[in-house]
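Let's start with one chain on its own, the form predicted on its own, as structure tokens.
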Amino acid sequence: MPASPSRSVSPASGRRRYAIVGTGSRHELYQDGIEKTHTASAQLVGICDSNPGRLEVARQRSRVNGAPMPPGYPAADFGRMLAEAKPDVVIVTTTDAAHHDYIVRAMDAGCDVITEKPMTTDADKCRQILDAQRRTGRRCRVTFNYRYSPPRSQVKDILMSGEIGEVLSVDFHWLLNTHHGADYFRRWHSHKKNSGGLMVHKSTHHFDLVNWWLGAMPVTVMATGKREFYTPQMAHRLGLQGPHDRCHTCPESRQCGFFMDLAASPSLKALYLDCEKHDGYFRDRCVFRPDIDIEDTMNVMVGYDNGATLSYSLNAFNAWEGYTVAFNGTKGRLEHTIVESVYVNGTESVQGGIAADGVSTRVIPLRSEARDVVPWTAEGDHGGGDRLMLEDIFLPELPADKYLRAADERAGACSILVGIAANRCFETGRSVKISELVPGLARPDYAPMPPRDAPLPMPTRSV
């Protein structure tokens, strides 16, 4: 597997030089990782954003972190930042649809890149990134923190062990509650031109997990999707006169259960409410407004190159948050469920924080007794995955990872192309081949799985 972009170290200082483009709430993970936890191997030398208010908030965060305040650059001066700050690595945490532009420009300037998922939002932009990587030879890492979450790594470990044999099919159902799910419908994510819809922005996590769990390449996709809850009609069914434009000025804020008070959250107020004057971006748009064009209910079927099939669903208005997944193998079945805590992006709540006793993993052999698995655990966001991922990014020398959790542009492409294909299915009603979107996509590096067509023991005869 190609080395991750964080493994080489600048010989002059012993630290790699990082720049961050995009200073919304997600960038804070990387800024704090550089300035608070991994100062021995990393330094922040520049930040860039289209909003001068958020840019200054990020610079002040360095001061609070006890680190030197890096120079800030407007988005129009991204090239100047690369020339003046001379980063070894550019971390991209902008809106999804802009990822490709900064990734390609950074690689063309001789930088390695770390990008938030999704790698990008459509097939053409995906091809641009793949072409740039081949042209420049630079490294591109896509940060799939769910791979590092201990219970999900444990699922990978069980599958690698061969205990349930070769996986023939997967049933995977992800539920977003009306705190987290609704949040996508009030932000920039609510327009596909920005996010690719939930099939790309959110489900890329899930498709990557399945690709990685199976160690397989997606080949064909069939999908249906609709928006039926976050609509003006639903506002009326809930007894509201709206929809209105935004929560901050909503005349029905006291009656609406989806009201978000930006002013009540110090982090949201600083990042968004206080910065509206610079670009007019409202973080608290009404979730029922008519201009939303992303789906809230989606079902997908995926065929893989090893013969396995995936049945997947995503629902964005559910009563609880989390997922259930089942792997049906030639030797048995693996069932895995996680109930997650409430989360709103940009607040002090914990994303992916696993509720107490919220993890259940069970192995059920063919014709013998099931066993419950004691889940692996760790502290921190995304069930501990964020901390482990940052260590993998910023620590210069780590033991080889038997699970191959670091993901490059090939894995980034495989995950988004399932969602991009699903979006095309929504429009056409026909199945889509991944090879039609990006021909000749190279296979990512996956940890070895049990060989298919291996001899199997005869199941114990039932009495």
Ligand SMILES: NC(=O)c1ccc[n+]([C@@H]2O[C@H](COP(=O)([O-])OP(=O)(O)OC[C@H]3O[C@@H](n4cnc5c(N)ncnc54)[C@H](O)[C@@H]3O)[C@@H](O)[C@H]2O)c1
Contents of the next structure:
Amino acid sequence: MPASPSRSVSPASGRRRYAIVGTGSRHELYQDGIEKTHTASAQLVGICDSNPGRLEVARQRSRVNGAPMPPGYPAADFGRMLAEAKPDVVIVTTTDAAHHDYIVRAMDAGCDVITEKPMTTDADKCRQILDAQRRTGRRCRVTFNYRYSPPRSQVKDILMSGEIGEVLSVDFHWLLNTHHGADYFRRWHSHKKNSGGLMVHKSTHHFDLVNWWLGAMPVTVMATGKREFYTPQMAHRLGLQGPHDRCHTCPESRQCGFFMDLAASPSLKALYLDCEKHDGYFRDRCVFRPDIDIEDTMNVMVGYDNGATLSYSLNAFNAWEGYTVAFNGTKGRLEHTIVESVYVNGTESVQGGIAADGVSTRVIPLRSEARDVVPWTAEGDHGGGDRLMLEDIFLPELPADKYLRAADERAGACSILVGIAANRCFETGRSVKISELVPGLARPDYAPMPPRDAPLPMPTRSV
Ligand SMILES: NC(=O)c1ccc[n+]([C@@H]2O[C@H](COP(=O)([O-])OP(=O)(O)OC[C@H]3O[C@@H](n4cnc5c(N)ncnc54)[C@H](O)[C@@H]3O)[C@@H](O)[C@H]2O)c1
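For comparison with the form predicted on its own, would you give the structure of this protein in the form predicted in complex with the named molecule?
Below, the chain from earlier opens the complete complex, with every other chain and molecule after it.
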């Protein structure tokens, strides 16, 4: 049932009331956004986590932010938080596989939801979210911060301008280096039941970018995936006796180039090492353990409803971090590359920061000179995308966004379903239709019906 309008703005202060569930590293962006940057439009009225230690770290963060300390609720009391704190909006920043439960319960209680990507991790949970949204009429926003990074918005702008014509195919290759890439193999992400694997957890960003850039819906997926680097055999090939259980107690910490010292970083120590006693979660598990079940090398082909095709790869042990993407259009080609600086979650390193001179965007018409595009820029985490996205969330009266960067559950579904289909391809070796996973998926706002064949200018004659 839709909530009454009075719920969307707190009558006493005119500020929207936010609660956050999942108070790990990523939630800090939202807590600081509410308590430091957007105090005029937002207030934090409750926080919830399964780990009481991290809950307390978040409460102390409010004190440092100069904001009132919000009440903290254990995960079992999420419903009580909704009843007592009466949030207008619940922000979901738990581990991926737990998102759906909080999204559905929050919408059923009459709240809007903002959820971190990936919206969820499998097709059944995806259907539960889509059903809950239809049932309640509440808003579900998926925070695809990559869309807001200025060079990626600029790619959207060029494609919308029609300069390269209709895009018939895309080549997209994403590289994670052995700092950031290795980190997924240490944390909860290293098990598919928590994260859906990198095809869902990480590639949801990339599949969403392509869906949005093309303004199209994915239809079919073919994929292969394997793990050959983060394995026990690789530990031996690198001269180690291991794998061992975790870095903190590792007998080979001096020899291992993948050693992570949780105790040496104040933020990692406070968030994870000091909180282990509550739930036994180790954030520094050995990247070569045999129980890891996610892939490190993935190749995917996607067919879209407008006829375009995508050839995509993700590799998690590369020499540099970033991506190259090329759009092959009826009037020319757009090539775009970003080299990112190193990022390790929970540390002070810049999240997805773009290295100096790291952006290159080029338009190459079919029969004339190429043009190098001066990239749009912004300061901040994730290439400036995080700050711009927070403004879009928290500032009340922004002009309409011609790039439609705010994403809802339809876009959330379209992106994860490509990764979920890829996971199924890994298991079965056959191609998968998105409609097999979720029938009748509604079109996202950025994907109008595919256009009919439009007339094209004849390319100039070759000499
Ligand atoms: N958009 C981005 O660029 C970006 C970047 C980093 C993380 N994320 C997303 O943010 C989310 C959180 O990631 P993180 O890096 O902060 O991880 P994290 O491990 O630091 O934090 C996760 C938190 O969730 C809590 N939690 C786990 N299960 C729970 C449950 N059932 N109920 C309540 N709390 C529970 C944990 O105790 C922990 O505090 C993930 O969905 C991740 O994909 C997005």
